[in-house]
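The chain below stands alone and is given in structure tokens; this is the form predicted on its own.
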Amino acid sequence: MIRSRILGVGRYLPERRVTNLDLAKMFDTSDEWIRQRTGIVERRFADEGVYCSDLALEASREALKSAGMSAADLDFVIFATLSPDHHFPGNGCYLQPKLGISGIGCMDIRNQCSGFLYSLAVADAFVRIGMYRRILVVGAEVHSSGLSFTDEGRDVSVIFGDGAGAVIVGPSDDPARGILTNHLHADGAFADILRLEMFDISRKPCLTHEMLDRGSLWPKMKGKEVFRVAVTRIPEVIDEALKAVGLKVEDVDLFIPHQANLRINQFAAAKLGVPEEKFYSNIQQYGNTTAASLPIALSEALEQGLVKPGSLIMFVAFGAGFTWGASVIRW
């Protein structure tokens, strides 16, 4: 069976920086409070009128350039996001014409913080069975349009930022290089721990003034519960993925975790006995960019020389659903 690998990587972050001090002018918080709980110092916000697919377009162009390809070379698009341009259709269909192409298949994956990892696994499977050869996998978010910048919403609003990352997945010319294994999990018993209630399809209509008045427009999170489960599941799925390919934690050159909360990743690294510097972190600059965080981090790690040909890297993510997973890649 063909092995797949990542052929090109790109990222895009809006220019506007929003610091913790900026947020402290909007509601009751402080730089110290945010740093202690999340590790975040600043995040990026897109300007008015900018769509999620616009950020994705810029990241996709960078990924295509990195792979030495044009958009015409693509034969499939997978778009991961929780903040699509509109409730429907899928963002892949909005991105496609912006890339100047048509006719190829597009699909969206709505697995929130695990969205990119799930998308990568789907692309890997498509390439392995020979269905497609050049797949654009993109994660992009415009969180800033859907956050409540009030005292009531601060626990969630301080965490998130906007951004996009993309990779091109295709066949590997070396059977020893590429995506070695993917492991995906979910536990819907925790579905209401982190969710957006808006568009309650059991209601007729699904959105009412009463729902808006009670704050259904804004995401809700039970942060302590998310933390508790995340620090258990992340080390578990890392062990599972490494055992599947006969490797150990010490064999991994760089862990690239989803950037949800610096404290979660620090706790997971300590639990695994991994030096903290081997867990890549950029949440300080960007906050939680959900489906975009893994490809953004990979792009930066490559630029910084932390990932080289032959490096063993591991993606790991955990988020709403709850969903989580890990991928092991030989670069």
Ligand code: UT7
Contents of the next structure:
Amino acid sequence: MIRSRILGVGRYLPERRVTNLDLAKMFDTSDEWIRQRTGIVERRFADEGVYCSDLALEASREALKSAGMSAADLDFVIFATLSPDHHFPGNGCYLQPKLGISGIGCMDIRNQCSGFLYSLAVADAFVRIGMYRRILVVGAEVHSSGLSFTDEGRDVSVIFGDGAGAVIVGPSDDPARGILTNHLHADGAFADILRLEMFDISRKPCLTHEMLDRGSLWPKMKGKEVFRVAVTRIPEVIDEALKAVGLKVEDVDLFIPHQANLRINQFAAAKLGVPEEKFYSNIQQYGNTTAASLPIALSEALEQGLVKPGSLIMFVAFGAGFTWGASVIRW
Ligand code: UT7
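Now show the form predicted in complex with the ligand, given that the preceding structure was the form predicted on its own.
All chains and molecules follow, beginning with the one already shown.
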């Protein structure tokens, strides 16, 4: 059986650091509140004029370089984001010419914090059926243009940061190495718990001044509800994925969880009886970068020597939708 594996990894974070103290100058919050509730110390914000596809371009170039490939070698692009350059067309179509290529298929996946996992699973399936051999999977976000930096928006705006991460997925020459299993879930009963209304297609027109005045441009979240379901679903899907490949939590060398809230990941680790240091964490520096968080974390973990050939790693994510999932990879 053909297995797919990750052939290259890259990340890009905008230069501009925004600390909790910087946010506290804009609205009523504090460094102490943000650190205690989320673990976040600072995040990166892209400058005015920078598109999500620009961040993706940098991460993609690094991923191509680490795979020893050029953009011309790619045969498909999957772009995961909730903050695309424009409402349509998809961001893959904006990224493609920036990479200096044309003609190959480009697809966007809109699954928020689980977007990268869903994209990776699609890439894995394409490679396993022999449809494509060099797929760029990129997760990128520019949240900073879509957050309300006011007292009303503070519960959401302190959490998110900008960034991009990318991987190249292709066939593995060793059947024991690569993506072993993917598990994707959703429960749309929770769709309105965390959402950006922005427009309402049932209304004509779909966006009005009245909607903008009442804040439909800003994401709304019932944070406690997200937290409550996340800490149940994350250990559950980890368990499900490990069972599928006949492995145990002790076999995993590194868990790479989505970085939504340090406390969510600490909670999940404790529930599974996994030492906290086995749950990779960089939310302190970047906040929640949604579809970018997993490939950014993987790229750092590789650099830090936490992932080596033969390591068993596990991606796990949970977010809006609700959507969640996990992938197990033998590196
Ligand atoms: O990627 C998936 C997306 N999201 C998540 O995973 C988020 C999951 N949820 C969370 O991370 C947490 O629910 C939050 C960090 C968002 C909030 O923490 P919480 O412990 O659930 O706080 P809360 O919403 O219950 O608010 C507690 C208090 C409230 O004040 P009162 O009513 O007790 O006086 C809030 O108004 O904290 C207040 N508050 C803030 N204070 C300072 C809310 N946001 C802030 C803020 N700074 N930024």
